[in-house]
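Okay, so here's just one chain, in structure tokens, the form predicted alone.
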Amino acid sequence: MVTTILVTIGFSALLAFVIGIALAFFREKFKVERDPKIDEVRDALPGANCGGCGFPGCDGYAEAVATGRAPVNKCTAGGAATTEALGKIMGVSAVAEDKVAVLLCQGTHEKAVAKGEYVGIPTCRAAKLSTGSVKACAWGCQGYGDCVAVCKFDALAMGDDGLPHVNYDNCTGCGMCVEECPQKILTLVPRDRVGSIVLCSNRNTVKANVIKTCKVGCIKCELCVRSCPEKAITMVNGVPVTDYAKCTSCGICVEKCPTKCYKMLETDVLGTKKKVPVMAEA
């Protein structure tokens, strides 16, 4: 009995040794050489693994860049410095995409009408799936912070007003919040963009219904369209859209908007420029 056990153990050890030798031989014989550029690119990345580049983390993006399947300017977390470093490695030149997230909704607790008290799973996605919308406005922010939960840069925080607020000093434009939002009311905007933008996603074309659901909703009056001297505004699926190639930042649309859902990007939203105070006449 003991002899049988010892023979079995010995044979198993010998077999394991032979298999190990064979595996090592075949691994060396058929190994695929790794492009050293992959490691070089990976070392130049910030290691945020945010997924904003569209690849599964920094490792996936590094391999894609090194093999020519991705451009060098997709690392929003690293910004211009990383784009420049990757460009030198790959021998190309590129400009970093400097974008930030903007919430296209102003429906706070006070301004947007709630359907009732929601007692389900406290996530935006669950609220939308189970109720359609916890607010009377079917397009409004659900207010449970799914976008905040996925942000890896502390650029989003839920305010007491029930809306997520963007810290533009921290926002890298990775787009994770945009992808996570079930209402699709977060969008990426170039940080240096100037001009007007509508902070409303309500596509209901009946003015009375919009007024009943939100005090700051776009009521489709089209004053912005008619008053724009550059003809830079058109209605698209019930929401006015600005053509930034034509917009001169005159601000007339913002002044004319009766519900104040039109804002200037450079002063009211992104804060890249200060408002010029209007001087009272003597």
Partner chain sequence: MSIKTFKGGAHPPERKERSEEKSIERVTSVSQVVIPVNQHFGAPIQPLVKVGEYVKAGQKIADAEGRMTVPVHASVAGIVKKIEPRLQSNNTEGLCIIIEPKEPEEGESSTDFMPPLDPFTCSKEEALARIRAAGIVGMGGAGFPAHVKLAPSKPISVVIANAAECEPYLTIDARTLVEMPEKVVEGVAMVMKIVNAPEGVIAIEENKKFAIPHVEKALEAFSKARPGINIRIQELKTKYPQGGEKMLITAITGREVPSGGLPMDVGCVVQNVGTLCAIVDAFKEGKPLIERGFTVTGAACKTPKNLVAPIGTLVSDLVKAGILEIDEENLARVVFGGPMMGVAVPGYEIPVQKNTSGVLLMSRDEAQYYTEETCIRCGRCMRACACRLSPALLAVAVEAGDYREAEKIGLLDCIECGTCSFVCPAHRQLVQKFRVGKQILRALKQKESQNAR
Second form
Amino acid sequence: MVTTILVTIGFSALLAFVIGIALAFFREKFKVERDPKIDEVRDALPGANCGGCGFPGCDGYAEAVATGRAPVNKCTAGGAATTEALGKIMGVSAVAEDKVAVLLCQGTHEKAVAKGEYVGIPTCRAAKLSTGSVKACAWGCQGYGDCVAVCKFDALAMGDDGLPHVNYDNCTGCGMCVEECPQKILTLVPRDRVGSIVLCSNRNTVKANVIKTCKVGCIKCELCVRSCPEKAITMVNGVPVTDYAKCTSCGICVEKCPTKCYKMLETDVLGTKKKVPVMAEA
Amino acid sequence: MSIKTFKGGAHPPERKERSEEKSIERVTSVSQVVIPVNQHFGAPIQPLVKVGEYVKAGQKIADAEGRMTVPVHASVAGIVKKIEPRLQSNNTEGLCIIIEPKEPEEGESSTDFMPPLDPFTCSKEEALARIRAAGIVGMGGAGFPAHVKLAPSKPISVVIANAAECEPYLTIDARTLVEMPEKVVEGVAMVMKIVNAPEGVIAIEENKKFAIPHVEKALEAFSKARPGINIRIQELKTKYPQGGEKMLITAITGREVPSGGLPMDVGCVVQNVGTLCAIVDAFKEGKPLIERGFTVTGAACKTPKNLVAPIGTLVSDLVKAGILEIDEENLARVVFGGPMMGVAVPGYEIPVQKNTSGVLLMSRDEAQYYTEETCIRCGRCMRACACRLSPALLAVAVEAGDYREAEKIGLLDCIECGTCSFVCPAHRQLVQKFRVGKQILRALKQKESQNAR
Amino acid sequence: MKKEMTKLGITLALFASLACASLAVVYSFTKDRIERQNEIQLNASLKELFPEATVFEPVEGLASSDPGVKFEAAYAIRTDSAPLGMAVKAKGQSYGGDAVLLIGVDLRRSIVGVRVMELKDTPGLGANATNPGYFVDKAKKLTFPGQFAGKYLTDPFEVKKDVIAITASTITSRSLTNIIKKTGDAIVAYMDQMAVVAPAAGETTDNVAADSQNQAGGK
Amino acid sequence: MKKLYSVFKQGIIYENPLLMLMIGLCSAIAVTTNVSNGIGMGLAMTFVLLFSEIIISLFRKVIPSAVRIPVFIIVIAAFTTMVDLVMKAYFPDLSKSMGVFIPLIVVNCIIMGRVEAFASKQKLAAVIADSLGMGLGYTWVLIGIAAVRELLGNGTFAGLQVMPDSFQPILFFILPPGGFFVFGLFISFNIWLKKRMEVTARARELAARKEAA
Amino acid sequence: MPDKKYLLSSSPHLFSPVDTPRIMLSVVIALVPATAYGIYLYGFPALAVVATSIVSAVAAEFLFRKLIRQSMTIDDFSAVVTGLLLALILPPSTPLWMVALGSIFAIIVAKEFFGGLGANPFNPALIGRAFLLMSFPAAITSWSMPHGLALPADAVSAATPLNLVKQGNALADVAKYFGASDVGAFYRQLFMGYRSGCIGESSILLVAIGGLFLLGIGVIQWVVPVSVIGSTFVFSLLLGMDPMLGVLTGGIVFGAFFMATDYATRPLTPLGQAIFGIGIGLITVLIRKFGGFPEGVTYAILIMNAFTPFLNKLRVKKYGFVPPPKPAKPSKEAVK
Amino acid sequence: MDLVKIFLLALLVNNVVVMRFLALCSYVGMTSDVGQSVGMGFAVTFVTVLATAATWPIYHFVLVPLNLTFLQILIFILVIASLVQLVEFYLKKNVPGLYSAMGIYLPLITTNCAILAITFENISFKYTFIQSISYSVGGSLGYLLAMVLLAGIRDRIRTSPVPKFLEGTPILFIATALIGIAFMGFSGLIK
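Write the structure block of the form predicted together with the partner chain for the protein whose form predicted alone appears above.
In what comes next, the whole complex appears, and the chain from above leads the way.
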């Protein structure tokens, strides 16, 4: 028995010693430099692989950041915390803008006229491709929820009214839905932005045509443009656009808009602020 | 004469008998025309006229520089009422010029045609310039500019007049062959001259045999007038999509247009008979493409007809004028074009365009639609596919979002003929999937090439 | 660098030798038992066949008449005083590969029992030969190997006649029966050669006589 | 103590190595043809896990990180071999029916994973709780799978006849495909369970938040 | 714009009248002769097996779909087909509860678990049979001689021709076992149907008629059946087995026409189908010659089913295929 | 037993994955893509053969003479782990092409129980060196085969409406069960 133990000890000690040395030796000899920063950056990323940064997954972005090819504020899923972390690693400071997606259409089943009875594949893209637009309005929301399908953060849901509803708490502003929407009527807006916004994308310049198609469409009356005391609103491509540098959130445009397609971001859309207490608000 | 065909395809119900016997009727007076500015496959063009301006029939009203552009002409003499976006037959809104017909003032001609030109004597450049000036595009469906097609960069051996008319319902090409065979023959001869081709073939499907004697007679007369031009008739098996450019070339010459290539790569030029007639008119009368023949049919159409009407005529105006009668109760679907490749539109208040070969007014019974069921992998689509693709597998790749794989197995080779969707026992919306897939794939590729730059 | 390497090597070596040393201790304690494991099992089986036996004496010189059946071990079995019979561990081809059986034969030239030691076969079919809950004769609760107990080697050993086959496993049944028969024959031949005779006591003698007569006739 | 208990609980359900982490699957399906095998394997595994974790935790400060993995392997392999030897010596039947899977404990991802992720960073008490939790979590799943397979496939439980005599065993369940089948359903059940737990947890959290606000 | 809404859809706007239920029904019709003859040969037990199998298949699909709240697909008759096919490849004396179990397993595990019709990677009926064969090997391999419509007092157990051959009997002896005068007469007898075996595979003639009917109306294509039967014949010959017997027994013809042609589990491309068929023939013969089962069609088809996704990659060259990848487009790889 | 038989036995009849439940972690993890599964399969084949070539002589020429067979588990796992490590180092440095194709799988191989099982069985089945190689090639190719088949099925059911409660891993095990049922056909093929 003692012999067995001794032989064992001798043999294993020898073997292990050799292996240990060999390992250490080869580790040195075959060393391939890999920037440790890549791993560091990768660890700091949330790992959702959402592609919101425009790189192939978190690994791709990590490498791009570590090699300085990409800015540190691209990760929208991780938000400010990630950006800060990446900035620390890379020794730069940058603040990611915290954005959310907003749907620029209020054309519910009730309010927007349907073009016909669409019976094809129930996705927005397919519907748009084969019917131009399932709504009489060529710019309106198709209502088949392509945006909902791509959202990785559970921030979008199809409402019964035929429009997707954004859950702004969950929205990370990754922009996947904006990318996916065939009508391009989702847009990213800074979460803390204040001011008015027109929730309509109809570019048809003929007022009669818009009225025919949608009850909440911009009828190009330009009342908003004329009534804005700050001259912050201009017509661009047939829809009014607010210049947020000038907008004071006075709410006149919202009040004036005859079809109610002008809304206040902070109160009506994002709900970041309570409405001006004109009336008692729950 | 052997009857030729290609591999694959299907036999949808023909339903041509409704209008097959009806001779072509000419529509002369309309209450207004709505002429879309962009009716061709290529770069967009701009209107040249202003609201309130008086235009003559045949006057150029829109044009732009560029190889892939084709001008648009006023189809009637009258006043430009509006220039605004209207719904076109491809279901999108586009800029349209609306003209209200008005008799010209005394002594003025109502038309503004070009002088005649003899294509057999003039130079190739002149001939091509004339074809462009006449605003001629492929009238079979796609609207490809004819002057581009007729200026191939490779030698051409065969000119094919496409009278296969494989789409069910449509009969306008057959009627053209019966009523104006000499125009078709002359058109083939002109195109042969322009592209310098030794052979011309008029391809006719078996189910239009009745037109063959007419064409033969015209051929005979033509060869007497201009000996030495080699044009023959080729009978083809009745099968969809026999009239597809690629299938036609394969059936007649046995050659296959390479993937991503054009008919000229295998020495062929294919022109629809309607286009050929328009070319003849452009040379002989100097008349631009301002009117076209089309079939109005379908079970909800009480008066199936073959019509020739000014471009821009609204189908609803034809109904108002009493030229057409529609069973409005029964009408369930309106299709511009044939039932296999045409576009379902939301109504018939839509103008006839340069590429409108027919207007289908389908009744409730005809207008079938199904919800998609799961693919049972029967393989019918694969056997039917004229391009020998695997629609079932392609659909899986597209559904899975694997566009690279889809491209590898031929997504971009699909000609969207609709045969696979027709034969699918599970009523899968295959073609629609491929259209969506192609759109996304192209966008992806564009993005990639931008990134690469 | 070198120092680092040596350090790593030594750490590893330390752990390894410690681990191995403790292993060696365990090994030394279990070694004997493991090595004797087969023997223990075999003895247990032999004991089952011959409960009153006390001595299992390995013997040699048994000859197999079938090249497909090999004898791995043979034992003469007796009590302290008298011989009881013989047992042979035989290996032969069966349906799913080699099968190893332990066959015991008493002095009356009848089979005392059969134990299937190893058998690769289809579960539910041939493998039922080793299933103690599978009865070829449900009424008598006879398992496939069980049915051989008490059988004389002069019997025909023909499947589907005097041997009940496992349902739908004729091949397994046949090959196992063949191994049993061939082994039994060899044992009998050996016994005859060594002239091992059952104690002359009443009726048993007659049986033996009858057996040897039959056997002579068989050959 | 409470913390130890929660560590222990983790392994049994929330981080169950087989159903949640999906590691160490091989042996889980291979040996579960009967309950006694399951128990044996579970205990063997727990033994190796427990002692490996203890040793590693004790020595965690003296093991240089460069040879970390080889050291772990040596320790685990040593305990595995011990189990193997003991099994061979005292439970020959069990050892035979589990075959190569006892030695294969050495490459069981559970052990390596726990040692690397937990034991090399934690104190002894936590390590013991963890290894017992994990081991028990492993064992109960093993016994669960084995019970289903043995009951349906052989009509017995741990070798005891439980099903009535008229029951015809469905051999599928003790054959390899049946193992995959039963395990697949087990995971499916567990995923459902996990979702349920997540939903209730979230609901509770929301309620708590609301209350706070 | 008129108030009335017209249908908007992507082209084409015409559809072939051949749809899924119709295809499934035609398979059922094609199986009617063989089923009827099977019932004629084996009487009430066979009828009970067929009925049980179909009913439990349909019920299983119905209940499962209900349970997971998915769209109902009972009306496509595919469960009926699966149930019927399964019944036809079971021995007539199979206990009914086993039939039901097999049928339920086939529908739920092999089909519905993978997403229902068209998504199943393995032929459900064959999975059902293989499951039963594994679970109750004795019951599923106990055959009986045809005893006509009369209720037998006790079914006489018998061996199938392939069983007998596997046990090393000469062909002439096998012929005698089935009461045929010589080998030729035995072949004729097998072709017409009198022998022990599954309910549906008895009469090669009637099975083939059903198969040819399906071929004729274009529900199945010739590649798979021809390659299966042909390769079985050829490989039997090459391995020194009786090729005629190989084709006429063990459900080769039944499998070739009704099992291997199962839409969801055979490759889609002609070349893939040919290889698929040859693979089935080869594996069948190998299993018969060397393997543990007297007949191997079930497993051969299942094994080839597993390869189907790869055989699908053997496509015909698409129209206008350009062989070498152009150097200008290195990303575009040549399609195999 | 001749080499072909051993090979087929390991490849089909006793397939390491579907019949023997070995290497399931990587089987489940690495089959989401056919190409990936092939890469992993070949990497495993390569290492298995190498491991067999290394462990067999060690056992027979070192452990047996020294009477240290009880160290088998420890030595084998150490040898395989270092082997994998060395191969990884080597490929990384010298054959970067192969490394990028195969290298990412290498770290996963250390804990691939199929390799260890095969090396153990080579010893316990008392195979000769050549037989061991044949067994290891067959076994690891069997792993490759199973991987590829599952990858094919996964590819196939990518867009299928698999019931919610089976989505993800469960359906893979069900699929494997069915592959196993099909593979039962091979049982008894080799005796």
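Numbering follows the first chain given and starts at 1. Source: prediction; values computed, not measured. C-alpha atoms forming the largest set that superposes within 1.5 Å between two forms make up the rigid core.
With the core fitted, the CA of Phe11 sits 33.1 Å away from its counterpart between the two forms.
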